[in-house]
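Just one chain is shown here, as structure tokens, and it is the form predicted on its own.
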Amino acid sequence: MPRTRFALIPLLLAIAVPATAQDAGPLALLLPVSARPAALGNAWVAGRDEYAVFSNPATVSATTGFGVTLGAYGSDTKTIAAVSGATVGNFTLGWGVHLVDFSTSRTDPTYPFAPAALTGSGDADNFSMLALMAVRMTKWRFQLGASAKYTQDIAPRETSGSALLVVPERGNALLLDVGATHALWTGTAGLAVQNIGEPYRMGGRYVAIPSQIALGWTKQRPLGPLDFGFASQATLRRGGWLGVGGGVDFGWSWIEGYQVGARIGARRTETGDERPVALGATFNADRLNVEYGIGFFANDTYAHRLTLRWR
């Protein structure tokens, strides 16, 4: 079987097999960060842009400008993410931050949050965040990386003694990622061990971390007048949950420096409230890059992400 067809297997499995992952948190660890991976089935462990550092520290890249990603789930959730990097001697250093502000009912005891919680609304303000520092180096033609991560959930809840008194519950964790990438089959293979750490304490109980191993492959090549890209990934999470995902994108350039493109991807979702298929689009004009991704949830609700870069 040709390699490209073989790599499409995760994409087909993502559509065909429903799944529910083990409850884990904080919530920011479960979400795609930028528009491109969101539209490609979150298959970005072998990704090629600066936001791939959230999936694999071996992908840290030195940026030559600035960028930001804005997101919205439903009508009440807002997200923002940013990354940067620089080369220092033989190492490339990078940092990233992802902030999620959303609301739920203060009488709802459900925790940890699932991604579908972001599409609702309520009278309790919640917050989730992820911040990381990463370093990458080249050894034996492999790109090797490690990142330290700090993540936190804040979830106000009513006290048992009074329905009027609301107190914030905070849970946070320090985690480690390690990863590698290497050229393979005219593409790039990536391997990462993510969210290495112990359960954290939230509201008097311990909550599991979504520790996992991710293996993926990406490829970029011309296809007639189009630029064709492919990404695939398999993820094995602690507890035995297996997630698969992938996607394809096509770009067309009618003049040097200008390009439009479209993306489609699918993945095995965390819960049944998420839809497996996602879509995206991109537009490049000289040094400006605009990317858009949309995900789908139950009850006709959506997740939107807009990534802006200036190089």
Given for the second form:
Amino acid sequence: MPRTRFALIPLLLAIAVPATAQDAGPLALLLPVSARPAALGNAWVAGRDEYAVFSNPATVSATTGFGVTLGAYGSDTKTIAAVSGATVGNFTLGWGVHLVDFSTSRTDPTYPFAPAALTGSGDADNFSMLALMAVRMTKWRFQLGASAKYTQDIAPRETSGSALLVVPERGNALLLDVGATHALWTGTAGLAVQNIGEPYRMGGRYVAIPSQIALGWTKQRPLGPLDFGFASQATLRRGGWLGVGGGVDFGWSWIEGYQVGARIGARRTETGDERPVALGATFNADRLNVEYGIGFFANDTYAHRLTLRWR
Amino acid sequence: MNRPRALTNGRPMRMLAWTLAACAVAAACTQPLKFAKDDSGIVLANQTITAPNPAENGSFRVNRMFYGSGTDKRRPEFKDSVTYKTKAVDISPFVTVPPATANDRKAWWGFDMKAVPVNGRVWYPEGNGPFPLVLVVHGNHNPQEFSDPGYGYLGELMASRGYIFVSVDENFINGLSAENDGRAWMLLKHLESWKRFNDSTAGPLAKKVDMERIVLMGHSRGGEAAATAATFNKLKFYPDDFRQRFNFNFAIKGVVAIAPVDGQYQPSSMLTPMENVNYLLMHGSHDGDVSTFSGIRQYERLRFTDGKPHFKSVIFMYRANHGQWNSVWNNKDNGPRSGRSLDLRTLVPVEDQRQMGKLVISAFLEATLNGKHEYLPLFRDHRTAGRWFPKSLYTTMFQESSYRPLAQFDEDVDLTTGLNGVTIAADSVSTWRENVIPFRGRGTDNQRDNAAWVGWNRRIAGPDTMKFGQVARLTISIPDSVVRAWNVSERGAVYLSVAPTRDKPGPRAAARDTTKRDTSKAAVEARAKAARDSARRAPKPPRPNPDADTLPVDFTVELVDSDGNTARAPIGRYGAVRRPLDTKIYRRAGRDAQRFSNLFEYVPQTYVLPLADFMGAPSNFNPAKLRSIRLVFDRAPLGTIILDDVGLSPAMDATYLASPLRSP
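Based on the form predicted on its own presented above, generate the structure block for the form predicted in complex with the partner chain.
After this comes the whole thing, all chains and molecules, with the earlier chain placed first.
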């Protein structure tokens, strides 16, 4: 526990510092995909479950499973994500897709979108997607992984000031992630270099990719009758933006195979419209895992995520 | 009326409803407690052994000490408190540490496998000695939760009774796999240290150790290691590498295995053979770690070939677990969170389980190391010490070195033949086959021991439920030449090992009516009508419900001599007769059925029938002319048994048959 406490102090200090919006896209790259990272301050670079493939390809779960996440921001934004994986020989493969359907004002000139844009609404339907395939292997006591990502944003824009003439603009990019994890102290450390790629073209201009380096540490341990988990992460984005986040979760199992849990996380947000704190809950029944996470935004709007995993 | 908002708002009520529903689901997941019928009030009602209770403290004052490296960074007792300093030994030829963890382990322990400490905690009697030496080694467990202090309750008892009792520290190889040869080798290195302690001129135990009287004990993996050490002790080379030369040859008189594994180490890819030591095997039915009774294979493999008196015994304790014989392990068979998976309510109280351990281990040591034969009947028939045993159900197996097999059922594939010219015949049985005895656990592993399945059902099929056929019999016939060659006498005994099963054969087919029938139309119609009426009247056969059947699988044993004299006795006179013992160890309903093929382990109960009991009027049976052993299935209307190890002790040491119990 002392190490966990040690990691918490700088985390809390950093979270208190507000941030400004970043000029990078597509939007699907900036969002937590499943309920658990969302509730743990997006600190999942050293975590492990099926959805960890979105955070660090070195954490692709060896457990054959399938997961679906449904999300909602405010009243108009819907997200869906699906992941699965399999072990083939010495390699573990994982794949996933994340789709975001949201609306903004057609005349809104703000592109690329910040996550807070998802809580708004408007007459322009936007779409963002991310699809990836990852492979993991063990070498020199390290878990090493790489993933290829394809991402796309579709945003309609008025081209002549007439509402009847709407041309959807597309921007897409092919990206690469590499990562590693290793046992450190009594937990697991993870390092990932994400979104390696060239800027993509959208609406006649080049938009930066949110390339970033993420370093994190997670730990699980019994705590009295509870199962305690801790996750932390620091993210340095190209351009110098530094995000930190972390969270804790507590699980209680009264019988083998069943567990309920609660979690709380905090992070340094991308914009002032996001609130740093997030909450979550989990229920596990044998192979079925149900997770819920809620994030908070300005104007009393929320982001909900419900993840179902089957292992 | 304005009601408080919390009550009128539906959300809290819905949450409460969901919570209650979740609790109901959780409760439904837990299976109810279910035990075999407790017959301990009858089985343990007697006490015919009159010697003092070996589980009670003796008269010696107990001293304690440690020996070891004197440098152990994790164990203060082996750093600052050692009475004897020992040199580190290189265990690396026997133990492989995965490279992935080698550095971490070395950093934590402060040493690697090339220089492991010879650490032991000792309880010893005050006095001049020489005292017999007993070493115990723990099994696999969390390496950082040290296991060796867990046998202190045995150490205190044994030292007070005049033994030097040593709990060996092998925590540093816990958490590894394929290391059990190393665990065994370490035991022998400890014995080498003890030889030095004894040979030295200084120290509290100089010249006080009786190196001619040694017993090795082990728990879990340590149980297999103790047996392996007894085998290594007589070898010149490590079986897997001739470069490791052995020169031990200690006077190991006995081995005690507590809930051991078997086959974790396989010398030359064989299961470890063992010879010419006394052997005590203890296991619990509700073992949440070694859930299959693996040690029974080691028991079966032990051979007595040197013509000296030896014995081996099994005590299988109902509702005992794996860890309660170690006060550090306790009820954590499945790790720190055992209570989530294992139904801890099923276990006997920890004091009872340890009391049983103290009793049988102490009796074994007294018989093996001190020649106190008055405790031997306890191993032949535990009912002779009924008042010493904590209330539970015990299944026991026993064999001593004068035992000669007649039928072991793995000698060939012929149902009708045994060993030494023995022939086997069955009459009116429903089941008669030979097969390997399975383990409770799922998978292909088994007891590697074949036995005969014999089933019977006296009822004749048909509407008349009171119509019974001839009593089923299984007859084992022994050639005269064998009886004469073995000098079978009234001092001899018949051995049978029997495990009840849940199999219930259906009623026998009615004998065919061979009388000539009236084939006229009227007669045919009359018979058809009668058959229809009979079918209407016949009650529906009850659905089989094995759980509701508590009738013990009982039968009679008849001994017949060559003059035709027949003497008989119910098998229950020589041991408990039962149904299979229901064993559910998990909390989740259905988990046991998921993980085990059977909800009980087949542990054959050994019945030792003294031939003298069958002599005299009215049968005039003469043991010297024993011709056949007949199992007559007349005491239960139906049932199936597994029959194994049918044999004879031509002239058994009278001490084994002492303190007889005379139940009906």
